[in-house]
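So this first bit is one chain, no partners, the form predicted on its own, shown in structure tokens.
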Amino acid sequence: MKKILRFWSITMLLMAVSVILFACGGDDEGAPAEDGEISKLVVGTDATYAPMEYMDDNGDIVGIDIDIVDAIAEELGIEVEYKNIGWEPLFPAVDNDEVDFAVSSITITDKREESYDFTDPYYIANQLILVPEGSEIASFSELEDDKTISVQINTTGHTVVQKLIGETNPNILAAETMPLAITEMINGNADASVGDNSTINEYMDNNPNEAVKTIEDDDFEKEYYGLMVKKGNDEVRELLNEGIEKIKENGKLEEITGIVVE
């Protein structure tokens, strides 16, 4: 009897040790690989900005930005996990280490570089104006004449409009997303909408029967998108730069975007 009890005691002890070892060796998301290199990165985005990042019919986050990050991850041999956080919460999420970096058509600006670090540029964009088809507005400067302008809050479109008519001007209608900003204009609550060319052109392609038109203006400077990391996070920034350089060299970046970024 004692031998049986001793046998079961040893068996139970071994099972307990096995459970502990299994638990310790379980899912280790976000941790570096055994050799100290990064094996997975968590990516924050605002999936409301087609064609750059948006939700498809299956609820998956897709778009040009996502294809770019996927290509970078493939070249680096790492895993990425996407989190749809929203535009405004995206910045504190990077600060608070909720995500390792952000991709969301984020233009590299001097002001943002005061608080965050950016990779090398991976995309070139510019602002466009969207107006009703019968509008007499023909240039950006004409929006200064007591016009109501819809933008997505805290984007570069918002910034250029603030520079034109003043930061606190009540004629700026700042919406949570770019689609909402465009909807405000369509519904007659704004005379024009200002936003990135990729998003406005996507709207035009998907709504060919909508009575609207776009206006290009040389006053808009070219903008460069970068992947945004926490200030001082050189390890992740340099790793991502390595991936960007690889997809530039092998042609994948141009294949995805249709443009050449030097």
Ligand code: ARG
Contents of the next structure:
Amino acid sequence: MKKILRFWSITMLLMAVSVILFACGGDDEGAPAEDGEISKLVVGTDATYAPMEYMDDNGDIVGIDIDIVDAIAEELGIEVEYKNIGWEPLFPAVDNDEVDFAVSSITITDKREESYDFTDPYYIANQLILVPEGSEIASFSELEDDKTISVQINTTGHTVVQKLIGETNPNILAAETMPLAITEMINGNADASVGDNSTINEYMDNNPNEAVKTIEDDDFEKEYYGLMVKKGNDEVRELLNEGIEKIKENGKLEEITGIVVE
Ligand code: ARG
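Given the form predicted on its own above, I would also like to look at the protein as it appears in the form predicted in complex with the ligand.
Next comes the full complex, and the chain you just saw is listed first.
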């Protein structure tokens, strides 16, 4: 009798464990749940871009973009998992399904739209120039005269500078990250650094003793950030758009960014 009881309790235990494992299993992939609904998405980012996406002291990925995606996920009732992929590897990571989408202050550009799809815009930015305090440079076009300019590689900052002084001009220092680009300028290897206003302003706020100043230039076009999905991934794009729409409507997006994006 005892033996039979033990047999049954072990069988029940095994069944319970497999039910639990089964329930958890589907989640890891970021794949659609059983009923066809997406329950979790894996999100790639380049967490070197404070205040938008960066690592805090605990090694957690945080920032304005992360707050936005968390708010979207909450509205949609889905889970999100962040992966710090880096800037350049982020694009192939979206292509090869390593992540379901990317959030990384990514400007929606015609060029990128040839290879990727974007959600509706959720943030407006523009380029800003950072120069040493004593610099005589007063506008973007003045950087044309044999000035060395540091940028983060393959960003819109890189593109505007390439347009100004030529795509392969050796006076462009294209760094892996924006902090490295700024360091080049601080160390005297570049006359100016060009990047998104959010990061450059953050640098100014965090380094009040550094002898640098910013230059705005009305020639820079407004840039709109979007969440980036693999070309043709309408399912994820439309779902994210639904979430963006909701946080635009309920004021949550404005609460997080302080900006109204129509
Ligand atoms: N907005 C710029 C672009 O799309 C810079 C984005 C860089 N983002 C980052 N996390 N490093 O090119």
